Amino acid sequence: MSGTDPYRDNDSGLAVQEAKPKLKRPPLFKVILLNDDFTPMDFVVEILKSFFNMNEDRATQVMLQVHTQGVGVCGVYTKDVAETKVHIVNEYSREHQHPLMCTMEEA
């Protein structure tokens, strides 16, 4: 055999070029509030502290954007994770009997 065989080694072993897995990051979504007419600004606010971690400030900024631009963006996940956030959050509006929802899209 030649000594140029790209798949020899100089060993005479069998070379093996390790390939790199190609790692994508998974997509990520956008858990969003919707507006409606009913149900409280404490209660948007309960929600946002207890189910997205964020402090009274930050809860009451997404809060008003809710109420004023009609949606408001909670926080950016994995599918699975805005997957259960979304139906938690449904979930517990419905409990207690307010129409609030919860949705999500692809950021």
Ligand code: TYC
Given for the second form:
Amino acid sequence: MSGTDPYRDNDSGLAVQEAKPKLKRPPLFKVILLNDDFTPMDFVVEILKSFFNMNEDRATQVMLQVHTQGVGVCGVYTKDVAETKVHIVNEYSREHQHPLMCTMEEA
Ligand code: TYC
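Form predicted alone done; form predicted in complex with L-tyrosinamide (TYC) now:
All chains and molecules follow, beginning with the one already shown.
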């Protein structure tokens, strides 16, 4: 074999740096509930249990946080998952004639 085989150390004296891995962590998004004056507290608790896997105590805490502070975080997800959660919560609320608003923002 000749001396130009690229897989062979040909002692050129050049330092070769390995490429850095190009994988980055995907950006994360907070799914957020907004307060309103009309959606029943029980309905919000049911949403948090059904779509965000919270138990009764945690769901009640988050619901009360939204009720008193105006907003609360339901969870943090990748973009696709956050978008899907926002969509299903808003659809479900509309189906039940409640004005509850769910949205997302970069974490
Ligand atoms: N403020 C509502 C009420 O008094 C309850 C509520 C809580 C509504 C959280 C929306 O995201 C919400 N019935």
